[in-house]
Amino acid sequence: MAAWRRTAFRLLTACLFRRNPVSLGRCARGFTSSKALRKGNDFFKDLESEMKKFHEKLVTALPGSDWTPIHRNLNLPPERADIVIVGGGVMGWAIAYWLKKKERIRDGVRVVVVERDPTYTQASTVLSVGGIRQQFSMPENIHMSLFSCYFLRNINEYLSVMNEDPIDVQFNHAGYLFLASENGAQVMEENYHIQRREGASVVLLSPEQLKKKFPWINTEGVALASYGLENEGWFDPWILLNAFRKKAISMGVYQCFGDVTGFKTSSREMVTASGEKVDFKRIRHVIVQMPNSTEYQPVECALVVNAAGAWSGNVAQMAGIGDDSRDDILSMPVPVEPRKRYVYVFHSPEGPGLDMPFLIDNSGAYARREGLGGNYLGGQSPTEDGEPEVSNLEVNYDFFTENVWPNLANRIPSFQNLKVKSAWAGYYDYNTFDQNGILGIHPLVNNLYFATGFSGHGIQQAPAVGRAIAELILDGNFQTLDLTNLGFKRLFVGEKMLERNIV
């Protein structure tokens, strides 16, 4: 211990001399002037002050203390983890929560969530309009949203944290209202029968019934409407994200802000019964680059979950998925890319009141109420050949004037005099294959799981998806909802699971 103290003292005095080179130099010359004498006295006062601080640290520098004379970046992720989740949006934190909830031994699973945007200003979760519905064409999507709605209604039973205020996600149960033209009426009716069979509470309305229930709607061009009676509406995405995050952290999940820049992998070659060679890869380390720094941390791990949303295709490429130089499954990229969508906030004092549902017009335009002061949110997906570039989140206000507004004003005449107040843009994690989520483990990178590609309905299904991924990892298969059809197999064999109700 004495030798350690002497070494520490030398380190301290060396640091002090570097901090006070002028004072030290004049001390060595004997302080030939009163000015030098004052500076010399200042030096010894500084030395005395620093020695006092050092003594306080020295007292704590005993076995069991975490003090060290070497600077540590406390924001670095741990060197080892069981599971690293890439992406700290609502999907990533939902997965982290369910992993901890399902662990059989407390702290039995070490989970790290890595998010590259510490401000969440560009996170798709918080840039969403927060809609939730059961009016889908696929049973899997219907059941995921049914569970998510149950989860939101009972959120404090799941995500409450001791000594924290109760969670209120501001769930507005106003329903969804889809409108169909003559050309789309048959598909709407087919979807309606699927929804009713799977337990969704939905009714079909004729144009006359629609006008009677919602007098503010212009029913011209509407052949049929589908209205959700319960378990549909909208909520605050930011509150849901924070609720998942706080609960998961309270359960022992590690939060790290940084950018995943690569993986260290190993390979193992196997030969099939037919003699074909198959190369399996496994991720050994996740490389996390700290923000605004050259510092990075390799995290040794057993499993990785790709929940990076719109950028999950890029994350997959880091693991060697989509390598066109190969002649096996790894040559096929994950078909998820960012698609930019605009959301406009506008004011219409004569617009619909509290009875307004989340309206999806047959033109593709949508609108919902925002608060009680005559404010609304609205937007519309562009055509395939009119997709905006995704290098930034700048808003095109001309798109509203030329595309969104005419459609909304036609359907809701009181919107003819609306005034745009603000707008923002966000990204869809758009699955170019069939606009549906990709869930499960990659067949050739056998410790890399995916939860991505939801094409705009990910936030409303996050509670169900988080549970499903946790079941796959900890139980080995789906336990509550069978989401096998959303796995990778359909991509390789070319069997699309098309969702016909994409907004």
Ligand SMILES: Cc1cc2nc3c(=O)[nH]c(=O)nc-3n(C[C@H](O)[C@H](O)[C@H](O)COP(=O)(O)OP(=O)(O)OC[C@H]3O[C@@H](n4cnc5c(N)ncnc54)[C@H](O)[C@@H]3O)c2cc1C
Second form
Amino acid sequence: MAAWRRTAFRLLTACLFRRNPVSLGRCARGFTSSKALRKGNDFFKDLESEMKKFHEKLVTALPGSDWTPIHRNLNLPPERADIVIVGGGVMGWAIAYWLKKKERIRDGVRVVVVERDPTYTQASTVLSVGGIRQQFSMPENIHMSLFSCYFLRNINEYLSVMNEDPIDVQFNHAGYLFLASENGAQVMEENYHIQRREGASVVLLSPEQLKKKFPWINTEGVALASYGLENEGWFDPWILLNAFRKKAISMGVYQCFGDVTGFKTSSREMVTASGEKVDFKRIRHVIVQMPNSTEYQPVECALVVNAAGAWSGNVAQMAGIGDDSRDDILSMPVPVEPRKRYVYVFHSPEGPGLDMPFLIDNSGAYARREGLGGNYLGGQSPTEDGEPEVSNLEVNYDFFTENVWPNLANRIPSFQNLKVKSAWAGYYDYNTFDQNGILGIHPLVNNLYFATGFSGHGIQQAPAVGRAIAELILDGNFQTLDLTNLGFKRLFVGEKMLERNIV
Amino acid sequence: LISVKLIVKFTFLVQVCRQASVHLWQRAPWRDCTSATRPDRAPRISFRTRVLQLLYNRFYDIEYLVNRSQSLRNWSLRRKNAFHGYTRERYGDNVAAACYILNLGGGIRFSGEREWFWKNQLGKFGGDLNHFREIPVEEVDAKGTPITYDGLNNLTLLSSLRTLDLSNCPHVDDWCLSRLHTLSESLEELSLSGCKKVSDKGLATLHHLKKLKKLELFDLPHISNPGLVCILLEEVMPECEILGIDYSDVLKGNSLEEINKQHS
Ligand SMILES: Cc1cc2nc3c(=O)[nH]c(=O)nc-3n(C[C@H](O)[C@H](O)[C@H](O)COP(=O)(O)OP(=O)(O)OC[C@H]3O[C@@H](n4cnc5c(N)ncnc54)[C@H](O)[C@@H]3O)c2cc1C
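Just the form predicted on its own so far, so send over the form predicted in complex with the named molecule.
What follows is the whole complex; the chain from before opens it.
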């Protein structure tokens, strides 16, 4: 796991450096060593500023087009776009792909994905565990994950690019095993009935059945277990992200590396039927700051999608959402914040073998197999008071020895003998309101869409969420899966859509 | 103004030339991020694919046609593997499964019969449908048939299926294997030899098959560590005889420690 992330990181940087454009300025610098060409140097310098002026003239002469004979910086985003997606994680690219897939005519919508970190060092997508399950309590979550499974199964029909090898997301069909204590058994049974009704393939196991099926487990304190037989397991999120990205780019989505630092908005006052005044905002420009330079580019756009994962609260703030000084809905912030979660990789020579599922203990600790060589991944969410601070991604190894290990070793006695090999941390895009995705348009900034707040089950919902947002944008409402319940309304009404199975 | 026009024309020409050369000699960089994933394998693309790519980028129709033909192939595969719901309703699970397998070109044997059924001249099931309504299917031979994940819907209902031969099926993959758990109470023999898409992640799901006595795994190129997989399979299914792979691979070079290193 660590290995693929490291190589991927290296490859990405290599690719980026190779792609650095040779600008006129750099040519000019190349000449400075030669005295004879000093004059030429000035010429080139002037040329650049002249070109800039010329470009500006051209823009005024040809309104509505951003065609230009000179590319000043190839990494700059286009000046105009229909849809700007902030955040190039799996959500951003999934949405971009589905927008392109659903467009009626070729190049019908111009989509730009803005990502600030080309190496994806902090994006939750590449730091996640990649689990997929249907053992949720909300039908929406179950159906999203079922669709994602369908999507992953037929991924080559959706995402294959000509002249490329077929995509293999490394799906491990191991199933999830949830354990419940005496107190949790009733809830588990209710969830089981919901899951069965919605079409998931899950069975309940008594402690005796559990012991028979998995002899390596200690059933002490377990009253009931639920085990997924199909469509559950884990896959490689990095491959999924890249597949979405490659396909979307091949379909004509613009990829741009830059930081979204603000929006230019306009507002308009309207009056409701009851005579109340409401301020409607609209984003006109997205301001994209280029990396390592002071250069920035405002992108004129019709719609913006906020898929900035754990940072989507900040992005919302840029549009004036969560402004305390106001007394309307805009004063309410988007309840998404980064929460740090550790994942530990350990080796246990006598650990469980091929039949090891993705185990979720009733203590909250989880573990799964990683490859066949006796390596495992494990972790646990801290308690609300014990949340680590989120300024960096450093790992607290004591958390493993004090919290995770005792729980795991109690459940799987062979884990008493283990050695931690490595660890990493990532940010959950944590929805503090009800730990579920927030999908849809903001009521008062009426061209800003959200796809965020997935609180640790985002990877598995990405294909479904991408499709849902594309439907919202291009068709005006949900066509296939009705996700209205995950919209903004619940935040304002204060009605929580609680998911009971949060890991 | 003339000079401006000239500059515009000239730069445009240069751009067109550059793009054309890029098309021919490389993949188009602005619509491509493959180098991000696999630069270790220098892209050696045949002339044919290069030309195709060029056509592809120039003419939308070619892309459309290629995609169309692919989806046509997918459609015909789906049709062959459709769920025999009508037959099932009228004649039960066993006859439906029989019709499906014979249609694909495989054979089946009912319990208590010695003879196998194969497709007759009409490509249909030759027996008396009503007669077999109550008789369970015991053996299915689907060697080399285009059976897919969706097609397995017809088989997963067979509660007395003892032998299943899926060898050399081009579309059988890990997803298919993950569905076999429905046969866990009856399946005794399974052959997956020559299924090019099956990997160790699929074999790991076979631990559900408690009754399995014989498993054939010849010629599976996608298994990264055959020896280790064999050991682990025997660990979870001690009663099962595994043919086709053995642990000599582990002893040959891939010592367990190296494997651990690989997987860390
Ligand atoms: C340890 C861990 C384990 C997990 N396990 C699972 C699991 O088992 N199953 C599962 O389904 N999910 C899991 N998740 C959750 C899942 O990873 C996330 O829900 C999902 O990746 C969210 O994707 P995203 O695209 O919204 O966010 P991200 O992948 O974080 O992408 C957001 C991107 O936006 C960029 N960005 C932010 N602000 C700006 C800006 N102003 N301008 C430009 N770009 C910006 C960031 O650089 C980032 O790349 C896990 C998460 C963690 C941390």
